Structure formats: structure tokens, C-alpha cells
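First comes one chain, alone, set out as C-alpha cells in the form predicted alone.
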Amino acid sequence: MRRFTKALTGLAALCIVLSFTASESAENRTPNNSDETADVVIVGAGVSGEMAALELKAQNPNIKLVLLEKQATTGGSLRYSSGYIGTSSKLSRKSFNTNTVDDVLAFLDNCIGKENVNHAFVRRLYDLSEYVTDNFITWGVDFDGANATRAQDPHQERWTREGRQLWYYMPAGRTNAIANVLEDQLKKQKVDLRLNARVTDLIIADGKVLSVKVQTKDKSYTINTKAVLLATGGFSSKGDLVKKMTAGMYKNVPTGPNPYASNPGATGDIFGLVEKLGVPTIGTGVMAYAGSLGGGSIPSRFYVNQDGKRYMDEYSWGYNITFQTQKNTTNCYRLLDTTVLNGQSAGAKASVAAKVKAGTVTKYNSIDELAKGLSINAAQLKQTIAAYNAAVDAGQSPEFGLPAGKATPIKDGPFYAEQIAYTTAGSLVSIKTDDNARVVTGNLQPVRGLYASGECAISNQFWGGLYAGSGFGVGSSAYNGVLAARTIVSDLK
């Protein structure tokens, strides 16, 4: 298999030479005319930009080609990601752990519904996933070492109670490890990076892409080019994008800034970028975690509705404790009382304290006390709590498959009560494209010269409002990138 690295062996004259740093502002390396031109222009420099850019070089050294990022860094949300969803390569096959294509989809199916997967689409992606994942180890990503994990999901048990498995990779250094060997390749590569460099408008003629306009801190200039990738990533920042898009399905999301999404970057410019195009939208919902409006949780396996019903096994894994969560009309609230309380670490016991002291979690002394203070209904709610202890104390299930050995008991008071809220990781609602990232306009036709790919595009693959899990964006968004690079370069000659 051809190798980045063999393909990088030297670039044309007319191709910009300038080493950059993390840092460097783009208005230092802009030229000095107001009009440029170039062969490709990728808007955005996480991992789905950033891998277009070194495959469209891998195939064609002498390609004339601007990276624009927005902000002061490369890496986008890769930076604030965790694991890593690959197929066969170096890495699994030194090992036992080795997913298929097929795996994949059959996880999809599983998880989401098979009526809300791509199967071509994602075929295709997954098929470029050994290529991706060996240049990655080849470039230097640590799959191997001390703080790296190559097992299955931590959530074990989902796979043995769901009758699936599917393998989960986290480099040392998580995927930050990933966006700096991407940062370094492009510096190898002499990529034209320009970091702080807004595109504030794409200018079309006839159904095509004639240029992008760019935005500095102090000038805006021109690129005239042939193709246009957008991989501006998703939108999860920005609260009142969030609130629209998800259309209610999600409560306790703020507007405005978000101070609970991840990259602050992520505030939906691809939906400006094709307004005017009539571009259809894909999908609805983001990249949710069930978590609280302090942090991370409390720790208990007891949850209710307002209505005073349980509704899901609280062991289960993550996201699907987002999934059955989102499907109530009413708030959730996680429960604990003292005696579980007293069994947790003492870290654990700080951070409850902590979190009373700050609001978002309330303690009260009697189950009439907290029913009343979170007008759940009392008499539902004590129904609730003995059908679970009576099942806990003879050691079976309290319904819904929580394993009684995982059941956290509500017996002792005081008791403390949690207001579930969201953390919005991603997006899940983006332009639509053709399987070989063409963006298109309600009519499906390809708007010439004109590609997206990466989160902006990750509904092409699956939707529903359904998120499959950690490493279904990273590892996507990397092999959206390539195949939109090669469709670039088969467009183009």
C-alpha cells in the first residue's frame, strides 16, 4: 500500500514554503495582493480537513492548495476527543482486537436502527480505514503505550447483554495525540495552513465554485479556485444553534455560548456557508451525554421522571442512557441516599458535597421533601423505589436488566436528587452530500466544485438523532476527508 510518506517527495516551485507554528496568526502569511489563486481550498483544520489536505498532496505533490482555519490551532474537536473506531491494520492485527467493515455496521444497526444507516456510504468510508489508521501509527500515533487502551468499550457489559462487540481504541494522549502528528504531517508536508483566517462567503456562478472570500483580523482577500472542501465541523457551541436544530427534543440546553459543549469552535458556519445555495440539511439532535448542569454525575443508579417512573437500566452504557433519556417529555433526575453515599470514595463524597454547596444538587430529608420540591409525583415515586428495593434485596433485577449487584438502593435518608442535563460533544444535523462527498442541492445534483466532509457531513452516514458513540466522529471524519481529497483529484482532471 502506498504510504503518505513515500508519495511527499517534493513540491513545485509555485507551492508556498513557509513553516508555521500552532500559533502563527494568518495574517502574517497572507500575500500581499488581495486576489490569490489555487487548485483547492479547504475550509476548516480538524482531522476530516487536515486528512484531505495530506491526501490530496499524497496524490498529487505539485497541487496548488490553502488550508483556512478559523482559529489561533489546528485539530478542532479531535482535540477535545477521546477514542478512535477502526478497522483491520497494523494496529489490530498485532493484536486480538479487530473490527470488520461489517462489524461496524452491524453496530450501526444495532445501536440506531438500521432505517437510520447509510449502509454504502458508511461501507465506503470504513473501507478507507486500515489506509488511515496505518499512516496515523506510521506518523507516530502511540496505540500501544502505557496509557493507551486497546480493548473493548468501557462499558463491557453493553456488549455482553446486546450480543455485540466492536472494538474501541484510545492512543496514549487520547485523540489530542492524533491532532498533533496531523499538525506535524502538515508542517512535513509544507501544507499552506492558515491559521485565525475566517471564510465569510463562497462566490458561485452557474452552479459552480469560482472562490472563496477570507477574513482576517485586520484584511479580507480573495482565493480563486477550482474546488472548495468544507469541513468546518459541527455546531455543539453555539446554544441557540443547538436549540433550533434539535427542534424541543433536548431539555436543559442553554442558549447562547454553551459552557458545556467542548470546542468552542463549533459554531455552525457551514449552515451560512450554502444558505444561499439551497442545500438541504440531513438529520436532527447532537452528540449528547447524559450528564448535569455541574459536571459529571452523582453516583447513582436510580433514575425517575417526573411522572416518578423508572424507565431504563442506569447500568447501561452512555449513550444509550442519552437515548432513553431524550425519549421523556419530562425532566429526569437521578436519586441517592446516604447509604450509598457512605460507600463511595472519598472523592466521590467531596464532589456530591460540592456539587450541594453549588446548586445542582439538592438534598433533602425525606422522600415527601423531595417529591414536593421537584413536584414528582409521591405517591408514584415511592411505588417506584420499593418495587426496586424489594427486587435488590432478593437478588434479582429491579426491571429494565440492571444487574442487582449494580442498583444503588433508596432506603436512607437524607437523600440527594440530580437534574439530568446535556453536554453537547458534537452535532449530528449537517448539509447534505453525495457518497463520494459532493455537496448537493434539493434536486441531489452536485454543486461543481463545491465538497464537504466531517461532522459538517455526518449525517450522510446515519441519523435519526442517535449517536453511536465515542470514535464514530473521529475515526468517519478522518476517512471522510480522504475520500473527499481523492474525489477532488478525480473531479478535477
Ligand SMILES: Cc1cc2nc3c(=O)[nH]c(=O)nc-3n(C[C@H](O)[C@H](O)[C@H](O)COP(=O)(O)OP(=O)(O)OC[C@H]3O[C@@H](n4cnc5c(N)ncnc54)[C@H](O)[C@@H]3O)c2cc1C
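Numbering follows the first chain given and starts at 1. None of the values given here were measured: they were computed from a predicted structure. First, how it differs from the form predicted together with this ligand.
For the motion between the two forms, the hinge, where fit shifts from one rigid part to the other, lands on Ala288 out of Ala288, Pro171, Phe462, Leu65.
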Second form
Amino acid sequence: MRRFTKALTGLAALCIVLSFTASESAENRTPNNSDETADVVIVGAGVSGEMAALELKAQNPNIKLVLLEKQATTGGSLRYSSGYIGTSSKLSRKSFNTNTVDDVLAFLDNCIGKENVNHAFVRRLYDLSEYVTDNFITWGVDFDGANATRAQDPHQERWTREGRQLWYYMPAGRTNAIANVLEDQLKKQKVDLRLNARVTDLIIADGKVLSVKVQTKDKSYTINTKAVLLATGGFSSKGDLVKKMTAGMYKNVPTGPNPYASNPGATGDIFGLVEKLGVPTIGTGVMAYAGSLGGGSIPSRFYVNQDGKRYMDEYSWGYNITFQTQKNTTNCYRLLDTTVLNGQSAGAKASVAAKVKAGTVTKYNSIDELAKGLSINAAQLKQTIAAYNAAVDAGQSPEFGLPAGKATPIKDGPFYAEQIAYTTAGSLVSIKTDDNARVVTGNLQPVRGLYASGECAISNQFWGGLYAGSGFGVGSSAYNGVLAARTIVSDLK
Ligand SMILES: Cc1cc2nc3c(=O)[nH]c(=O)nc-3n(C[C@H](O)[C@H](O)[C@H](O)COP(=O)(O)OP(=O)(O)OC[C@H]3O[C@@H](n4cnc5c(N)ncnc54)[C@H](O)[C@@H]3O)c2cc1C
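Output the structure of the form predicted together with this ligand; the preceding block shows the form predicted alone.
Now the full complex is given, and it begins with the chain already shown.
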């Protein structure tokens, strides 16, 4: 009888499979029965989950795989990004711009400190870069456009003063081109992709994953499985988590809805999903960029902290400005005087006027008034301004190597001040995995059948709260997805 019931269930499942038609949406392909089985379930169809799915199919075309995505579209943050850091590939063999894995490591060491980088894991990931980029090219991504690669920072003069250069791979159509190609590949490889399907829980017994619970608009169901890959991304769209995870580190991290156009799916679901397992949360901070509360910034190369002190070369590359500002434990401000403002283009002047009107830039008649208004140490501020102006007047670089010709002296009022705030592109807090993408508990024991990749595992690569710069999210998430897939295939043997 039991065998008969099983056969009937199998037949029912077959009928459901056969009844899918090409015109049906991915959403409609969710099963009507409450329980089903799969070899592998992937949670999240961002670049990491998609690359993992494609790699699993490449390794074993017959694998029973379900890819669940809570949003109505694939791609996650990939669709908001512009390019990525990769290493030698067909692309780089065609052109002159190549990075080696050692270049990537040296860059990270230089930017965020050797002690904050897991060299073995980063090497393992970037060793997969050529494979991933070559696949992108084979699948139709065009890296041969005029701006296909560019220096990680476009201001090469600044860059060469500060350290190593990395090349940044930017396809024609930016990373949306990659997202579209990945979606096509999922279809070609017949990956069972289910959109609008949120994973709400993991069922684990005796340290082993048994199943996932899925919620759609109108039903919930369970998938029993041997392996679950969590590729749920970060939490940059969840202000309260951003605040919690950056507490005590940065000033002025926006805590409301992300002011940066961002992936609404980045809500940190990973933490809830593994909460009961005792999986450590590691890292701190967000992929932040020093901007302003109103967007953009005033044309100033004079930045001070609350102590009235400058703290860096204001003509350095964007992420250095960001790091140095983040290291302050006080608010930091850009200051501008009227003579410098008057020398700007009409557009720049209009932008400052608009910021004053919007209240994100404040205008003061004197330095004393400015210092009082912003609670900056006035005596120190005046001393800092005097030293800066004197150096520039003498044709010398003020402290920290700011070129004299790029300085913006603070002499004539009214004066303008803008507080520095951060835009948030991603998160730098994740859960702990081993260097093969297996999720581990506090005693570093793998949870059997549970894996994580991409931004929800990013702090296994680097930590410390400083982001090395645009490009370290997309590439490494893709490589991590491939690595996770290979580990799963090997563990399932
Ligand atoms: C505005 C912006 C600009 C950026 N610019 C760059 C750049 O130029 N270069 C760069 O390298 N990086 C950039 N990044 C970062 C980079 O895009 C990400 O780090 C990377 O794409 C993360 O990929 P992922 O697959 O790990 O996560 P995501 O892309 O976040 O994908 C995770 C997916 O999981 C889904 N999901 C989450 N929880 C669940 C659940 N419970 N059930 C089902 N599905 C779930 C989400 O909806 C999402 O689609 C940027 C990010 C943003 C937001």
C-alpha cells in the first residue's frame, strides 16, 4: 500500500512537471503539494546563487536543484552595480589590462591592512575568476567596449601616488548585461527557478539540514533536501541592521531607507535563518562611500573633524577619503570659502546654493560662527586653517600630501560647511563559513548540508569595517558561488 501511495505521489509529481509550459511564469511553477524533495536548494538568485546553480548544473546536469528568490526578478544587487574585480581571463588576454591574484591581495593589504584579510580564502576565490569571466564571455557578455576595463580609480595620478592599481572589469551595459546573461543561462540549463518564493526557515536536526520552508504569495511548502546554499546577500536596505552592525564605528551612517538606489532584497535574512544554530556573525561595517546627506558634495579639499583637525589628503581617491573619514570617531565636515566657490562653474555654484536651501549645507559669516554652530574646537580650527593657507600661499603642499595646486584655501567668508555622511552599497558583516563555503558553528564545526556564499559570507574574505573599493562585491560573490557549488558536489558524493 505504502509503495502504491509512493508511486501515486511520484506520478502526481510527474504530472505537475509535465504540465509546466514554456509560457508559464517561474512563479507559477511552484508545486501545489506541500512537500517535495531536491538534492540542493539555493536561497537567493543574485550573482552568487545564480553562479552556484549554473556550476551545479555544469558539474551534474541531472542534479535536482531548486533556486528560490523572494523578489520578482533575478540578479539582486548585480543589477545595481557597474563592474567587478577579476583576474586574467580571455578578456585580459585580448587587452593589456590584467590583474593577478597577487595584485588583488596586495591591493587589499594596502587598503585595509594585511591583518584584516584571509589570504588563503581570497586566493581560493580569485583563482576562480578566470573561469567565471570566461564563462561570462562565452555566454555573451561583451567586455570589448571602449570602457571595458578601467583603473580601479579613474584618477591615475592620485592612484600612482598611493599604491597599486587594479583593473576593474565593466561590461558593455554594465552588470545588468551579466544579470541578463545569467538569467538566460538559467533558462537554457533548465534550472528550476522560483521567483517570489521566500525561504522563511531551515529545518535542522542533529547538526544536519533537512529541509527549507518556502512562502509564496498564496501558499507555503517545504522542500526536503540534502544541501542548502544560502546566497541571500547583505542588509544594506535595512536601516536598523545597518545601524546595529556599524554601531560605534562610523558617524552618520544613514539609518532610514537606503538613500542609495539599492537592492530592496538586501534585508539580512541570513541572520534570522541561522539564528538558532549558533553560527557566528563576523565582521563589521558596510560598503560605504563618503558622500553627504543630500547626495554629491561641495567642491572642497579642506576636511576637518570635530577637533578642528584635518586628517588626510583630500585629493586622494574616493575610498581613501572614505577610510580616513570612517576612522574618525567624531563627525567630519567639508569646508568651503566664497572665493573658491566663486571660481567654480555655474552648475557647481547652483548645486551649492541648492544644498544651502535644502539645509544640507550651512552658510556661516565667520569661522567663529561656523565653529560654534558645528561644535568644532574653534582655536584648533583656526590654527589648522592658518597652517593650510600658509602652505598653499608658499606653493607648498599642506600636511598629508595634498598637492598645493589642488587645495581650496579657507580665507573669505561667508563660509560653507557640509557634514560627511555615507552612502551604503552593501554590507561587510556576514556569517562564518570555512574556506570551502561550509557554514560553521562557534566551535568551527560545519553544519552538515549548509553552505553560504556571496555577500552574506563576505567577511570571511576581509573584515575590519573598511571596504577596499567598488568591485569587490560582484566578482567575489560569483567566485564564492562556484566554490560553494563545487564543495556541495564533493560533499554529496
Ligand atoms: C547600489 C549598489 C551598487 C553596487 N556597486 C557595485 C559595483 O560596482 N561593483 C561591485 O563589485 N559590487 C557592487 N555592489 C555590491 C554587489 O552588487 C554585491 O555585493 C553582490 O552583487 C552580492 O551578490 P549576492 O548574490 O551575494 O547577493 P544579492 O545580489 O543581494 O542577492 C541575494 C538575493 O537573495 C534574495 N533573498 C534574500 N533573502 C531571501 C530569502 N529569505 N528567500 C529567498 N530569496 C532571498 C534577494 O532578494 C537577492 O535577490 C553594489 C551594490 C549596490 C546595492
